[in-house]
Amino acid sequence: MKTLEDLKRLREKLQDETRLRHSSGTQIIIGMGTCGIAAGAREVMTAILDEIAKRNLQDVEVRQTGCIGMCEKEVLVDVVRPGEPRITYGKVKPAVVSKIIAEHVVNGRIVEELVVGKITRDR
Amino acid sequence: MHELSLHILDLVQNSLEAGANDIFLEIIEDRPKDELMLRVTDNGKGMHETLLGTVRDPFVSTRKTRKVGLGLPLIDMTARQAGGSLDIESKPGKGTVVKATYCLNHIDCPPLGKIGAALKALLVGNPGVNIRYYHQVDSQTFSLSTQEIRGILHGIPLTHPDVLLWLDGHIRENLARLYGGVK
């Protein structure tokens, strides 16, 4: 069983091994209003979390948000790399998640064919 | 929504939009009583009676981005179709309790679905929010809270890859145990 005791041991190991990087990371924001959920946001979220674990990405922050009004383009996923424009991807399916993570989150190359919005000014 | 766990995600999003930072999520499955209950209790801003009386109407919504709100009307519909009901208690400044009940054996009772994936999404995706989870199947229980997990982690984020793997296993194994799977 993966118990809370295991988590305590894991924390001790992580604290020994790594100096934690703070707030310099990339943010991934997933639309989880009724429209997003109905379009498959949970599966996209699961795929994103699996990809983070698989690629061992240590400084990515994942957040959920509500409906932003582009319901017909759900599932919407925003990627914000520090100091770069906020990119909104639309009609995201679990199958394209690994591409977005590999290209944009890891290598900084925007996946243009999936982009539905770009905000240059920092929120 | 073809799974109850998607309704749960939706209810929690409502709580978040009401400004809640403490959300208690309960799922109680009582097979001898043939009943399944979902309850989401939050400390958000709550609703006035006038709004409370209209939330089952799909053409009422508090959001500004579109004019219809389908979350609660859909839950109301699935609960009533499955021999249950939707009850909402709310007071301005006091938060909201949304409770949905279903007859487990009713042919129109949706499956709970991938509750583990929904729970993981909620826990990881809401850094500033305390989420408490209580799940009971007959006499077996599983509970967890983000406060407890963060207390152990001492600032290591839930999105740390190793923590994600732990969380995945912890949720999966405990859910399996609830349904009589793993010892």
Contents of the next structure:
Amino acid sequence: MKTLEDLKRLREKLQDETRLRHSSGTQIIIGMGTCGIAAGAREVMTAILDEIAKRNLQDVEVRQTGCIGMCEKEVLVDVVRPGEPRITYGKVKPAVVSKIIAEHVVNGRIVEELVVGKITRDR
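Now show me the form predicted alone, since the one above was the form predicted in complex with its partner chain.
We keep it simple here and write out only the one chain, dropping partners and molecules.
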């Protein structure tokens, strides 16, 4: 960083990334406990943020959570679309992130082969 313009561009980029993590609408929740991180959660988080930025999705909140006791299924990623059940995807790798974003987050179609859990509000 050498100029004031470089600093302004960096600030805008960080504000965009922060907005991605705190917007309303669809939520994407990534298991970032020790077991999740060991299984590659940081890489999955990066892939999710990159895919959201690439698609310029504005109404998606990305959050982190700790271990929920399904360590053997890590990396766990939940997708919660407004008014729909919470879907938990397991053994998520960066290579399948674009499919989850395109099919479920954008088009509302659950990627059944990766689902390990489903929570409805009627429990």
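Treat the numbers as computed from the prediction; the structure is a model and nothing was measured. Residue numbers count along the first chain shown, from 1. So that the term is clear: the rigid core is the largest set of C-alpha atoms that superpose within 1.5 Å between two forms.
Core-superposed comparison between these two forms: the CA of R109 stays below a 2 Å shift. Relative to the superposed rigid core, R11 undergoes a CA displacement of at least 2 Å between these two forms.
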